[in-house]
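Presented below, as structure tokens, is a lone chain in the form predicted on its own.
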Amino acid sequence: MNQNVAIIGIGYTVPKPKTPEVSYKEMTYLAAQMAYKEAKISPKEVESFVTAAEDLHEGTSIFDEYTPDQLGAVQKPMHTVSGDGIQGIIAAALQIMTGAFDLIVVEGHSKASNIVTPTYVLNYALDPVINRPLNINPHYIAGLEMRAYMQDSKTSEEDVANVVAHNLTRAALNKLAPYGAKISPKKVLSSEPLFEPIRKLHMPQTSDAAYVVVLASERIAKKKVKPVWISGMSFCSDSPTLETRDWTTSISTQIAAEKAYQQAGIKNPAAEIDVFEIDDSFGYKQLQHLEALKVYEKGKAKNIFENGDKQKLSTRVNPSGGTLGVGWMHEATGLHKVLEVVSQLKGKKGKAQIKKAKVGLAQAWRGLPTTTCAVVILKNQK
């Protein structure tokens, strides 16, 4: 990378289920509030600010209109990413990159809640001509990605369920994550199914929350304490229709892992990565993620909780439970793991701290029925 980039303040509200007694500029508000005190700032010495929103999820066109007031950026440049909020992340790092920034703001946020009809808003991602008309629930998609994944990884609904339930009994340790709870693998394999393998508790629930990002410059940053260096970032997106697309691995993860490994000098991201937070949806596609990142090769992620892990990786991904036990948050999904990762490598998880975590990665896939992923490295020195 030409230009050092950190991550200097983040605001957040805790996610929870539902939140009928804030809006969203409200939460926004307060998650911008906190992360301009963490910076040390004030909004107006921010030159730029980037909102990662989907129109379709707001209910309204244009939707960066919305979002000056409550972050302090009335008359400022913004402009929204239609995408997770590692997307808004790379954008706005690449805005200070060109040398004409030095303070830049991200913002992410999901009332999901407030969707009265999901499964319809998500049928309108689908190919108008061959898929939409169907009109069948759009998470079949995850059902046959699924079943394809297993059947070529030789990886069982066992190993899945492994996943599930670790994950869930991790985020009872994580206060941010309003899913934890201690439950078996024998009760994720018994609970209802859905979409055949996919069980009632492989979905993700979905949270309400708020985030905001400060991004700075070397110049601005060496000045603050502790700051977040990005080392290493891309996103990429593979072919958008069903029939075109690889059913067995994540290849958009795979590319931009690459390219992010690439800027940040890793060869080796198990050994050298300390801390891993990625997307599990649905349960297999931590474990798909997780081969794509090539921290194992094709088909042995689910070996991650057999005895012989000498590296600790059970306990290095997912630390705060995942999209499992945090909720799914739409764009503003990877923007949590930022701040997972971002805490990590400042030593303020508790009981889910990760010892001496010095590098850490956060990964983000856009969701159904997309194939869209990001990835960010992030190390608590230059």
Contents of the next structure:
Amino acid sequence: MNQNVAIIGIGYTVPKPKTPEVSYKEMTYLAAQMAYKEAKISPKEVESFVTAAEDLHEGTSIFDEYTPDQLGAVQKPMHTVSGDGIQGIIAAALQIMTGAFDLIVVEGHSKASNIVTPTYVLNYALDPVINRPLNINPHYIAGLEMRAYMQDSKTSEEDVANVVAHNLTRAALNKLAPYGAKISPKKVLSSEPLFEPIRKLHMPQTSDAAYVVVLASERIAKKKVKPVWISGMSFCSDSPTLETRDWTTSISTQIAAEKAYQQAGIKNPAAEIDVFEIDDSFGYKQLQHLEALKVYEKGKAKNIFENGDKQKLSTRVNPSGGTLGVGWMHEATGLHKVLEVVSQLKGKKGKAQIKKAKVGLAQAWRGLPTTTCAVVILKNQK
Amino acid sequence: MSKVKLPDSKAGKLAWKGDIPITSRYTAGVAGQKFFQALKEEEKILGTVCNKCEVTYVPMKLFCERCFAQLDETVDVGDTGRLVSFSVVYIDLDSKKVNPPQIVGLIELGNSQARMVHRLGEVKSSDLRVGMKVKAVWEMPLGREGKITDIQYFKPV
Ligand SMILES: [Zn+2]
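Form predicted on its own already given; the form predicted together with its partner chain follows:
Below, the chain from earlier opens the complete complex, with every other chain and molecule after it.
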């Protein structure tokens, strides 16, 4: 990249299933305080702000009017990206790369517990003429995709259950993961069928939290303590419609990863990247995404739990417990993954720490019914 | 990183609910109009073809999303197809149990690679197999409205 960009501070509130005690603005304010303190900056110095949010998840239209005050961004340039928080980070980093900005803040939050009718919001995202009139709970899209993926990659329901059980069990070691639990693959397979082959334990549960990330140009970052450098980033969408998309491969992850690897000079991701925090929604998504990220060849990600996992990928992929363990947080989902990677690169993950982690990758999926994915590669040395 | 202290969860619970009626109009468009008219009046599923990309779009599209060409070749893809995937749905939009469960299929139509998502009927979920042949069951002509639901569901042949 022609202008180096670093993360010099991250603030957050701990993800929780419900947060009736604080408003989303207060959560964001607390996260911002923490981020600015770590970055040793005042919001007055920040030149531009980005929020990742979606009106219908927030319960207000024109939500970008609601974002400045809790960040100290009143009377400052501020815009909203209606995408995952990693897309917000990329939008901010690109501003810095123009050379016109040195200090930008990205924010994302989830008050998922306040979305009273989430399935209707999801249904409203479907094509209004072709898909919505079927009037069926749209999680069937994950059911269709899981079966299509399993068929194509010769992956079994047991293989997917292994992912769910593994991630939930690992989440128990992560203080930031509210859904950690010692669960066996058998229990996953016998949980209530909801959108077969999707069962209750495949479903990510939602969490509430806020994240504020301070990004800086090299000029500023080199004066800060332990900056974490962005060495590659990209996002894209596959064909948007259910009728024309690829149902077996995460094309958007594949394309975004190829570009990010090229920027970061990574040729062998499994060997060169120490820690991966990636989307694992419904379990099968982790396998599908690992293949799109070229960590495994197509159809081989299920081997992650086999004896002889010489590269220890079962430990290095989603040590946080993933979205299954931490919770689905709509636009903030990817920012939590960035937080986990940054904490790993700073050696601050306690029981979930990957030893000597120097390079990390965060990948996020925009969620149902989308085909949008974003990838960012982070390093603790330039 | 410094820890931020949040108040006790039990401390506050005051919250309000709000909603608005949202009603929108969706224009079928040049291609959509033809597609839905053919459903209603001819019991046909039409697609448009991009020969360059070897893609058939169902429902019809005016343009190719891959090469950006304007499409004018229309093709009748037939109302039978192959089941590419299926999902058995046990709860509705309100998370209430649906009995019997609803079955949704991803169907590859005719010899094209065009796909359609629709309900499956007249079949037990345990009898479904990826690759099985299915055929559209149409609404009676008088009941048709020029909507995707003019096809009631697909059933195994
Ligand atoms: Zn074309």
